[in-house]
Every structure is written in structure tokens, then in C-alpha cells.
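Next comes just one chain, in C-alpha cells: the form predicted on its own.
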Amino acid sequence: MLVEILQTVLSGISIGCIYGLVALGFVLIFKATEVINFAQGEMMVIGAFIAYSLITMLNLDYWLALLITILALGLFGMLLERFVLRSLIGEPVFAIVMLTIGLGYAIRSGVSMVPGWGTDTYGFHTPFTDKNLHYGDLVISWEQVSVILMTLVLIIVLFCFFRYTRMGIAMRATSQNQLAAVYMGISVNRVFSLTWTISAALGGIAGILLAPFTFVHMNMGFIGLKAFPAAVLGGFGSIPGAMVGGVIIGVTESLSGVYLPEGWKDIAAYIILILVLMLRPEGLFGIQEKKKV
């Protein structure tokens, strides 16, 4: 019984890490631009398909394919911000949100029309495929461990970037007060561009990590519907909260799928989300704002 619980929790943590990476993309863009990017899930789709093409069609090494995919998604995010979203600066936030929803549908449709991709389901091998660790009766998949470790590395890299680099500090300043950042000589447009670049790259990484669990298909982007509640659960302006919220959602889903009747897996996480928001509307790590009237 204990072994089964441990394996279920580990599975939930690994999937939760992927939810957290997608949620992190939501949070970064929201903190910098106060816009919710509902096309973040589709960044996973592009990343997964690019990695699939590089590994299976071009026979590239997994790590090289991972690097190329990160660079490609980062470039895509930068171009998207420069030529599509920047023209809407000053427009109502609702208009930009609707644009991101439209972008999500456009990307999903575009993927289905690419030769060699289409609407079929694909898969690719990683260095961790079919490898397990055994501790008595406990069997741990290397793919699950790799997801957790790679997520931890990404968190450390992002922490160091935001804490110790000049651009990272500029991004933090912009997220707190855009006008004050401009007065201090910070290029807000450059910060916005870098934010979309990083968020798109995170989406691509999440797609590669998720592929061994769900395979590669055009509807992978719907995982954003679960990552968004993870961002809200942790506190929509909190970077650590996005990861914690993702893990909570992942573990809840995993345990519900094993120990609760069929159907509870899809709604259990949202029940927790509703309860948390009823008790703490700003989320677990959000800052409560009070206004005097």
C-alpha cells in the first residue's frame, strides 16, 4: 500500500512539474505585461513537434534537439511579441487576451497542416526511456526523475537570472512598476520581448518533457487548461507559487485517479482550487491587496 502511494505521488509530482512550467509561462507574462497568454499551452505543441522532427526524422541527439527546440521557441516568442503583440500596446487588455486565444487556435490548426505532423499521434525515445530504478518493491521511472531534476535545474537558473543579472533585475522592476522602470532608464519594450522569449522557451521545454507521458499530438496544448488553475492556485503573480500550484494539481490528479471513483481525477484539482480561492482569493503565495475607499 505504501509503495503504491509513493509511486502515485511521484508520478503526480513529475506531471505537476510540467504543469508548473506552463503555469510559470503564464505568470512571467502576466507580471510583466498584465496580460494572460492563453496560447501558452500551444507553445508546448510546437516544442514537442520540433523535438519529434529533430530526433526521429533528422536523427539528432536528444540533448542537441532539446537545445535547438529551446532556441527555436525563444525566437518564436520574440517574433510573436515584436510583430503581433507590440502593435496592441495601449489597447484594452481584453483585446490582447482575445488575440492570444485566437493565436492558440491558429497555432493548433497550423500544426495540423504541417507535412509529417498533421493530426496523428507520435512519440520519440529519450535517454531515459524504459529505464527504471528499483528500491525493493518501489519502481521509479527515470523519465519521471528526469522531469523533476530538469525542472529543479530550470528553477535554479531562473532564480539566479532574476536575482543576479542586470536584465533579470530590470524585469523584476518592470513587473512592479512600469512607469518607474522607464524613469530609471529601463527599456520596457526589451523587457516585454525577453519575457515572451523566456515564456515560449519554457513552453517548449514543457512539451518535450510531457511527450513521453502523453505522446506528441496537436491537442497537447489543452494542458494549459490545467496549468492556468495551477498559476491561480499558487498566486498569479508568484513565480514559486506557479511551481507549487502545479505540483499540487499534479499530485491531486494522480491520487484521485487511483483512489477515487472514475471521473474524480478530472475535477478533484478544481475542487481544491475553488476551496483555496474561497479561503484565500489571492492564492497560496499571492500578496493580498487592500484598497481604501
Contents of the next structure:
Amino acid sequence: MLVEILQTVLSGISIGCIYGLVALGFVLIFKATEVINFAQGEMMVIGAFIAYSLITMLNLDYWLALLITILALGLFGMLLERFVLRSLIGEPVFAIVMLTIGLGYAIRSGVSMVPGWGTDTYGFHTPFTDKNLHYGDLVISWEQVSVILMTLVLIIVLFCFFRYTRMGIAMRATSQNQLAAVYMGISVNRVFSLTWTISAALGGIAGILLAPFTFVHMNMGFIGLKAFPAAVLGGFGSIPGAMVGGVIIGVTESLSGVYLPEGWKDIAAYIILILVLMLRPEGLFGIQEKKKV
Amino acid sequence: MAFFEARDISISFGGLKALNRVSFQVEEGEVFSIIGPNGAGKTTIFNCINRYYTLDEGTFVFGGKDITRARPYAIAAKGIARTFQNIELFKNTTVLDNLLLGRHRHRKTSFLSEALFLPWVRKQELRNREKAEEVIDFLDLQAYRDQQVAGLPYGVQKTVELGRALATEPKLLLLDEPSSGMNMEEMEDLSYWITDIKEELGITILMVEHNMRLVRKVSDRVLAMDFGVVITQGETKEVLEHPDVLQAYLGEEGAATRS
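Please supply the coordinates for the form predicted in complex with the partner chain, as a counterpart to the form predicted on its own shown previously.
Now the complete complex, all chains and molecules, led by this one.
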């Protein structure tokens, strides 16, 4: 019994980490540009397909493939910002959000047209495939542990970046007050560019990490629909909130999948979301903006 | 050659000529004030210098270089800092962090050097911290040093904004109505600080201000404008007593006495 709960929770945490990473992509872009990028889930699709091609078709090492995928997605995000989104600066936010929805569709269809990718489902081997840890009755798959560990490393790197580096601090300043940031000599264009680079790269990593669980498919980006409540749950705009929100949703989903009747699994995330928003409308980690009247 | 110069600058919004062939020169080490009724175009000049707007015609020259088309963030890098009429601070951080952000243009690090925390990076960080502390001492902000900006009184926030501008170590400081919303005591302090900034720190100041007492007290020279054109400019006393300036202000002054 206890073993089963532990295993369920652990698998919930690992899938929750992936929700969290995608949510983090939403949050970073939202904080910097006030735009919600509905194509964030599609970054995962591209990431997973690139990794699949590198590992299965070119027989590259997993870690090398991971690195190349991160760089490729970063570059993709940067180009997207430079050539698509930058021209829309100053337009109403809803127009830009609509554009990201369109981008999402375009990417999904684009992926299905690439020879060798198409609409089929693929998988690839990772160094963690079929390896388990045993503690008495408890069996933990390395695949899940690796997701959690890699997410942790990523979070620490991002934390240090935002806390200590010149560009990271500039990004935080810009999200608080763009006008003031410009007059401190911060290039807002560079901040936006870097934001999209990092968010796209995070999406790519999430795609690679998710691949062993859901396999590689053009529609795997729909997981963004679960990451979105994760971001809202944490208080849209909070970086730790996105991760905690992701893990909460992952664990809830995983527990309700095992202990509740069929169907609850898919709505559990939204029930939690509605409850939290009723009790704490600003989200778990959100800062309530007080307006002086 | 002038330290800072505006040459025949013009800008229109729709049919309204907000600035119409305005020219002036600011000499190094002086306090140059721009006065005029509401809507005269004073803040518009600042917004054009900062490239928030782009001039239709005319040029800005700073330190011998044409900065009319420089990128907005590059203006700060050239040593021009500004404060705002309505405060623009990083509200959810402390006073100290706001001042440290003012140091952005002096941080010359890359990801690699930061990750390794090389000795010179450490030295630079210490220098930035030192400079921020100097500003805190200069403006008597010690009591608020580690407090969140959002909760501070208005006058203190204005002071923090001035401090952040000073932390950038500017050559030219643009002050947009520095005294608005300040009480009498804070305004007294402000007038001393402005003089100290000029004399001790050697920073040239270009100021837009409504309060004539402050203008009279700190300015070396004054430019008066109305409806986007220059009425007159010159020595403070001359300008403030110029008949056309009095004329432009009469309505406002009259209203002030009545209320």
C-alpha cells in the first residue's frame, strides 16, 4: 500500500517537473513581455523530434543530442522573437497572443510535413531506459529520477542566472518596469530576445524529458494545457510558483489516476486549479498588486 | 562648443506642434532650468532626448556627438540619467537594489566571468556596492536602505529615484519636476542636494520645474517656454522677471492666489 502510494507520488512528481518546465516557459515570457505564448507546448514537440532524429537516425549520444537540441531550440526561439514577434511590439497584447496560437498550429503542421517525422509516434532510448532502483518492495525507475534530477539542476542554474548575472538582473528589472530599465541602459530588445531563447530552450528540454513517458508525437504539445493551470496555480509570474504548481498538478493527476474512477485523472488538475483560485485568487506564490486609490 | 545642445528641435503630435524650433545650450557644470505652464512642452523635450519620442526635425548634441538617433538604452550608456515626473522605480525591490540597478551600465561582465567569479568581477561588484552606499549617504537614505520601495512615502520614493540616477554616475542629469509631491522640508533638502550634486559631484543638471522658489534658488540659467516655443532664455533673475514670462504665468498665479 505504502509502496504503491510512494511510487504513484514519485511518478507524479516527475511528470509534474515537466509541467513545471513548460509552465516556466509561459511565466518567463509573460513576465518580460506580458504575452502568453500558447506555442510553448510546440517547443516541446520540436525539441522531442530533433532529439529523436539525432539519437535514432544519427546515432548520437543522448547527452550530445540533449545539448544540440537545447542550442537548436534556443536559436529557434531567438529567431522567432527577432523576425516574428519584434515586429508586433506595440500592438495590442491579444493580437500577439492570437499570433502565438497560430504559431502553435503552424509548428504542429510543419512538424507533420517533415520527411521522417510525420504524424507517427516514435520513441528513443535514453541512458535511463529500463533501469530501475530497488529498495525492498519499492521499485523506482531511473527515467523518473533522471527527470527530477535534471529539473533540479536546471532550476539551480536558472536561479543563479536571475539572481547574480548582469543579464539575469536586467531581465528581472525589465519585468518590473520597462521604462526605468531602458533608462538604466538596459536594452529591452536584448532582454526580450534572451527571454524567448531561454523559454524555447526550456520547452525543448521538457520535450526530451517527456518523450520516454508519452512518446514523440506531433500532438505531445497539448501537454501545454496542463502546464497552463500549473502556471496559474503558482501565481502567473512567479518562477518558483510555476515549478510548485507543476508538481502539485502532476502528483494530483497521478494519484487520481490510480485511486479514483476512470476520467478523474484528466480533470483533477482543473479541479485543484479552481479550488486554489477560489481561496487564493492571486495563486500560491503570486504577489497581489495593491493599487492606491 | 556647448556641453549639451538642442538645435532647432521640433515635434508634432497630430496637428499639435508640441515643440517648435526650440534651441538651447547647456554649459558644463551648470543648473539649467526649463519653466513654462502645463502643456508647454517641457517634459516632451526630455522624452525626445531619451528617445521615447523621435524628433521630426532638429538635433541633440552631447559631448560633441549627435545623439538624436541613438538607441534609447544607449542614452544611459552615454552618461545621461533622468528622473520622472511620476515615479518609475523597480517597486518590488529594496532601495539598495534599485540603486545597484543604476550601476548596470558600469557592469562589464559576461556569463563566463560571472560563473567563475573572477577577481576583477568581485572587485567590480565591490565598487558598485560602494558607489550605491555613497549615494545612500549623500541623500540620507540610510533608514530606508533595505526597505521595499513600494511602501515608502512619496517624497522618499522621489529621493530614491534621484539616487538611482546618481548611481549611474551620469555626466548630465535630467530632473523632471523633482519637487512635485514633496513637502516643504523635503523640498529644502532637495534644493541643497541639487546644489551639492552640481558643486561636489560636478554633474551638469537640466531640470524641468514648476516651483519658482526652487528654480530661483538653484538655477544658473533658465529657459521659459509656452505652447512649444521659447519665450526667452538667459540668467535666472532676468528670465523670471521678464514681462512675457509673467504674462504666460499670470493665469496660473492668479488661480493659485484665489484658491
